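One chain is shown next in structure tokens, namely the form predicted alone.
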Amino acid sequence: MLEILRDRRSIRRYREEEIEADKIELLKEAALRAPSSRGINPWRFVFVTDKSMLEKLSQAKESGSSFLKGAALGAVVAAVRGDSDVWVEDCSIAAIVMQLAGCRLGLGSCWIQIRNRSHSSSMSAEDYVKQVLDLPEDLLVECIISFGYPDEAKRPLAADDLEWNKILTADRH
């Protein structure tokens, strides 16, 4: 597991190559196996492989989503309004579980924040995504994860570059 964590980096450039159906099924399984507070599983996932739809979704935010048009897959992570008071946490956990599974499968990925972001001065990114995908009004969109075969290489962060000072200790003797 630590090797996957060491290797996983945010990848924003992808090769023009489809992701095999069995790998997409494994990403779906990973999402559904993610831990959820009290086992409520408020999340819903929309897996998008259609290039024209990915192009539209790549315009979800004013900046920071354009690379989705080059991805082979976009996984929209959302939750049903009112199902859980910790839906943000549950969706975030499911999203990173999918990213780690993708890394293990040889895929690159990158988180695209949607919740609390703007599409334009008159529309939220969340409303834009719901409009493009014709999602029900009671869904709350947390993020989109882009997936594809990497067309860039990023080295793992060196252990010396980690922010070790952010590890606090509770021992006071």
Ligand SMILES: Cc1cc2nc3c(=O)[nH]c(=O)nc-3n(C[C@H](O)[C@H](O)[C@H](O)COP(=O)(O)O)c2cc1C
Second form
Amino acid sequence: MLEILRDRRSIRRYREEEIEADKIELLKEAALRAPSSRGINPWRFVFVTDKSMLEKLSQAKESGSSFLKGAALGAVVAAVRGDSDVWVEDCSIAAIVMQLAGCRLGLGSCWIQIRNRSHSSSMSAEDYVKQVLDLPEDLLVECIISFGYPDEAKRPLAADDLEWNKILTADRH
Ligand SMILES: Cc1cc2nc3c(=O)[nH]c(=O)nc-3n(C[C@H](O)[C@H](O)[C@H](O)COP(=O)(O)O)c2cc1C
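Starting from the form predicted alone above, please write out the structure of the form predicted in complex with this ligand.
Following is the full complex, with the preceding chain placed first.
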């Protein structure tokens, strides 16, 4: 597990290669195995492989989403409005679980933030994604995780480069 955590980096360039159907099934299984508060599982996932759909979704934001058009898969992570007061946490955990599973499967991935982001001055990124995918009104969209076989190599951060000062001491008396 620690090896996967060390290897995982945000990958935004992908080879033009489809992801095998059985690997996509494993990503779905990983998402559904994520823990959620009170086991409510408020999340809903949309797995998009259609190229023209990925191209449209890549325009969700003015920046930070364009690389989705080169991905083989976009996993949209959403939740049903009102199902849980901590849906953001539940969706985020499911998203990172998918990213780590993808890493284990040799896939690169990157989080694309949708919640609280704009598509344009008059439209939220969330409304744009919902419109493109024709999602029901009561869904809230957290993010899209792009996946594909990596076309860039990123080194794991060295342990010495981690911000160890972000770990605060608990015994200050
Ligand atoms: C909540 C969250 C939102 C993010 N949103 C975006 C995004 O919209 N576009 C993008 O290219 N990367 C996004 N990222 C990826 C971060 O930029 C990346 O994780 C960070 O720079 C650290 O790099 P690393 O993942 O390679 O360790 C997001 C990551 C998180 C956790």
